[in-house]
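There is one chain below, alone, in C-alpha cells, taken in the form predicted on its own.
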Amino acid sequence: MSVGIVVVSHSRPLAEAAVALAAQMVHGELPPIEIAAGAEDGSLGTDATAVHAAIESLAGADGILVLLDLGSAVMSAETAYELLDPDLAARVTLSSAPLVEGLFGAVVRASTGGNLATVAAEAARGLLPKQVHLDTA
C-alpha cells in the first residue's frame, strides 16, 4: 500500500472540496484518503476520536501524512497521534504544510509512489509556487 493521507479540518465541505481538487490532478489512483473534519452534528469542528479513527483506517499504509487546518485542529490531531498504537504512530507524520496547497502536492507526490518523507516534504512545499509567484519568497 501506499503513502495515506488524513485530512483535518474544522468543515467537512473545505475537506471535502480540497479533496475534490487535488484528486483532479491526479491520472490513476488516488491514494487512499480520510477525512476527518467538523462535528458530529455537521457543525464546525474537530474530534480527536475521528482523527483517530482516520489514523487507524489507513493502518495498512505504508506511511500516513495528516494535513491540518488550524487551531484547535492541531491539537486534535496531536491528541489522535497521541492515542495511537507506537508501531502505528511511527508511521505517521503531523504536517504544517498548508492545508489546500500541501494536500495538492501530497496526493500528487503519493499517487506517483512517493513515500511518507518525499509525501510529506512536497506537501512542506505548497506555498513555494505562490510564493515565487508573488516575490514573497
Contents of the next structure:
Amino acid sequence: MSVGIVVVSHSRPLAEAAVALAAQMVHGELPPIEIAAGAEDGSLGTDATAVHAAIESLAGADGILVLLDLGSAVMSAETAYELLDPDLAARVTLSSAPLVEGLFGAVVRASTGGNLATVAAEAARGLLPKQVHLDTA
Amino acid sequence: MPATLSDLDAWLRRYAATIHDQVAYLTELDAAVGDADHGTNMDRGMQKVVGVLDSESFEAADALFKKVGMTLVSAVGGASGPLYGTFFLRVGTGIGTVSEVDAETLGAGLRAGVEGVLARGKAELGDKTMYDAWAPALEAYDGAEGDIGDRLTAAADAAAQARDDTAGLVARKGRASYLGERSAGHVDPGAASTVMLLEAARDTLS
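Just the form predicted on its own so far, so send over the form predicted together with its partner chain.
Full assembly next; the chain just shown is listed first.
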C-alpha cells in the first residue's frame, strides 16, 4: 500500500479535474485518492465530516496526505483532523501546498513508493519548477 | 434562574429563525467583502440544526451542543461551518454534562467556544472577523452584574457596537483580506451573525 491522498476542494469538478491531470503522469497503479469536495447539497463549499470520512476510508494506507484549496477548506480539514482517532491522526499530514501543483507532485511521488514525509515534501515544493522557470523563486 | 435544556433548545431555534429572516441582509454584507454565501450557508446549517432538534432529544447540554457543532461543520459549507461548528463543540465541552446552566457555567461555555473560534480561525482583534464581536461580548458578560439575562444583554449590546465598528476595519483574514482597503466601509458578516446569536440568547435564556 502506498501513501493515500485526500483532495479537499470547494468544487467537486475542480477536484476531479486536478486528480485527472495528476493521474496522466502515472503509468502504473495510481495511489489511493479520495475526494472530499463541495457542500453537502453539491454547491460550492467544504464539509469537515466528508473530509473526516475520506481520511478514514484511507486508514489502511501508509500515511495520508491531505491537499486543500483555500479558505474554509483549510478550516474544514483542520476540524476533520481534530475529530480523528489520535492513532490515525498521527499518520495524517495536512499540506499547505497549492492544490494543483502539490497534488501533481504528491501523486507522482506516492506512485513510486515514497513514504508520507517524502510525498509531503514533494507536494510542498510543487511551486518550485514554475518559480524557477519564471525566475520568481 | 438557570437556563434549562428547553431554554437552550429555544435559543437555537430563535437563532435559526433570525438567520432565516436575515438571509438577504447577511448575503448583502458578504457580497460586499466575500463570496456572498454567509446568509445561505448559515441558513442551511441552522435549518439542519432545527431538524436535529425536532427529531432527537438530549439529556445534557454537552450532548446537545456537540450535535449542533457536528451538524454545522457538516452542513454549512463555508468558513462559518468550521468556525460556528467548533464554537458549539467547545461550548458543549465548556458547559459539561449538565441539564441546567447558570450564568457562570454559560460564561465558561461561551469562553471555551470563543477560544475554539480563535484556534480555528487564528484571527486577532481588529482583523475584521466574528472575533471582533466576541471579544467585547465576553468582557461585557463577565463584567456585568446580575443573572443570565442581564449578562447576555450586556454582551449583546457590546457585540452590536463592535459589529458596527467592524465597518471601519480593513480585513486581514478570509476572502475579504484579498480586497485590502476596499474591505473597509462594510460590516463584517460573521460579526453580524454573532450578534444575532447573542441577541437570540438574550431573548430566550433570561
